[in-house]
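A lone chain, given as structure tokens: the form predicted alone.
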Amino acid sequence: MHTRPLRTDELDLFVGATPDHRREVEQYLENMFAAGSMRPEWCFVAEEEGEGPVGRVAFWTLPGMEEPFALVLLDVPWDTDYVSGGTRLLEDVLEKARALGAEEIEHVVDDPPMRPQFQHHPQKRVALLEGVGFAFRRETGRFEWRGGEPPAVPGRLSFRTLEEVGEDAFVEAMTEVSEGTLDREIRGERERLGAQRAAREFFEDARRVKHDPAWWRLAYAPNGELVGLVMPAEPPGFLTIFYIGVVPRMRGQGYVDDLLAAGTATLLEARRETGNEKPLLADTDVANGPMAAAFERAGWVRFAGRREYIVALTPDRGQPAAV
């Protein structure tokens, strides 16, 4: 078996592994490479002599990033020898994330199955994750608002915008956010690499995601002191709540749902304004019970689940290595 990337040209071959999604993948692709998401050539295809392609698999990255960040649209012949052919398909390409720099790569699993991956067999999608070192990292409940009243923002904040305050002010209110976080992949992060450090990336990674800078805001109690914050977004195809979180000392009080009836209404006049019916989506830890609740409460609804797993490429290797 042989795996390699496709040429321009060739992007049918690709779409054409899952016959009946066809203009979802299509349509998909088409908006990844105007986003800078995804390039051709990060569509890899593993042929076998004379059988033509057996499988697929393709980067995607934040806009912006030269190296890959996840993997996408994979698929294998899931009612055959799905493990030898997948395998090798995941090492090969891992190894080429690799050599483009990428120090880690994850992978997640929808459920229920939907567009535009349309991820059917996700008990053998694990194993053959696992198979190959991804290692589990944790499980968010995904949400969507559906339409309705929007919920009304109260009047006891006060919100400066990330261009009023600053990046640093900005990161430092990051930091102390995630004091204390229910979310794992924060709090893991945070506990790796330390508070500040982690909120600085996390910054970095975020900015690379399409937003007004307005969105961007603190959120101030009446005798001046930091509540929280909320960031606003509009990643390829969606907009979302991209971070919102109550500093320690604020929670417990309601003020989550301020923010999040400000982070909606946000995104929903963005949509307005721009006359685009992209839709408002979000996920949440599962192990985050209180943010979740307050998402509800706001009117969103949860609609599937989601596993992420994750790889760890390390440099001295050939072999991806599980974190």
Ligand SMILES: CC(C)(COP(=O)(O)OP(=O)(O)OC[C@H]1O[C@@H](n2cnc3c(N)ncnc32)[C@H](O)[C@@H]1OP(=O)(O)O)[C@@H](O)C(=O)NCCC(=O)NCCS
Second form
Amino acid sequence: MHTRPLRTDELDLFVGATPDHRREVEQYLENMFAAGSMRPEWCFVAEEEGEGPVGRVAFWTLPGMEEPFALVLLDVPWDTDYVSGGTRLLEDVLEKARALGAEEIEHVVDDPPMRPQFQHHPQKRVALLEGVGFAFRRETGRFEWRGGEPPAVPGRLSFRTLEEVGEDAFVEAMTEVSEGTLDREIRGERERLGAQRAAREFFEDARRVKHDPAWWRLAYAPNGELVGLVMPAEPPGFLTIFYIGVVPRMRGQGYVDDLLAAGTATLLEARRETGNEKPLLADTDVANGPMAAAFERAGWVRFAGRREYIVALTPDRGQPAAV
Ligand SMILES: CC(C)(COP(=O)(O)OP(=O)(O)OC[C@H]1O[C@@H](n2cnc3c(N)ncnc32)[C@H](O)[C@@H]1OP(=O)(O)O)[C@@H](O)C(=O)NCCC(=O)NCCS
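We have the form predicted alone; now please give the form predicted together with the ligand.
Now the full complex is given, and it begins with the chain already shown.
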């Protein structure tokens, strides 16, 4: 078996792996190529001598980044002997990711299966991932805003934009609101990098995602004290609340509702202005009960779950290692 990148005239070979969802996968690739999150040469097929493709997978990254961040569109013949071919395909592409400078690679499995990845056979997928060193990181609930009218923003907070407060104050606020978070990924990054560096990196990652700086706002109580922040954004294909938080001393007063209403209204206004039909989607760690409850109170509906897996790619070895 041989793994190779796709030529630009061969996209058919790649989308043909899931014939029932051809159109959706084509559309997804088109959008991701345009956004700079994927590239034709980051799409791989595994071929068996004389048999044609027996598997496919692609790299995905944040727009503007040169190294891959995640694997998407993984498919192998799940009903036959997928283990040896699938393992080989994953090992080959992880090696390529490492060579491109990636230090870790993520892959998410959505339940129930849905566009654009249509991940049927979840147990087999997870077994394959774990077999090459991926480890479970966290599970999130996936929410979609299905309200009608934009939510009313209660008047008890005043807002200042990123441009008004400046970058340093904004990153400092991100550091403060992340303290005591119930989100395992954000907590893990704080432990790994320290609170300030983790906030700075989170800010830099967020900056790569399309947004209007006026969307990112700090919120203050009437006495001028900082309450929290909200960061709406537009990743390729949807609109989202990229980050939201309340400083520890202000928690338990429902301020998250004010911030979420403001962020949702921003996204709906952006959608109305551009006339696009992009969905409003957001993920939150299932361990972050107060956040999930806030989404539900605000008219967001939990429509799926997502399990995140991650593998560290050590620089000194050819093989991936578990985190
Ligand atoms: C999630 C978050 C925004 C909730 O804000 P909030 O305004 O305090 O939310 P609520 O007022 O609705 O809180 C509901 C309850 O959860 C509790 N709670 C809120 N955040 C908590 C936390 N991090 N740890 C433990 N309990 C928390 C509140 O004290 C309150 O308890 P009570 O009902 O006994 O009074 C806030 O915890 C936070 O900023 N967390 C860190 C950042 C984060 O995780 N953001 C979401 C990631 S996408």
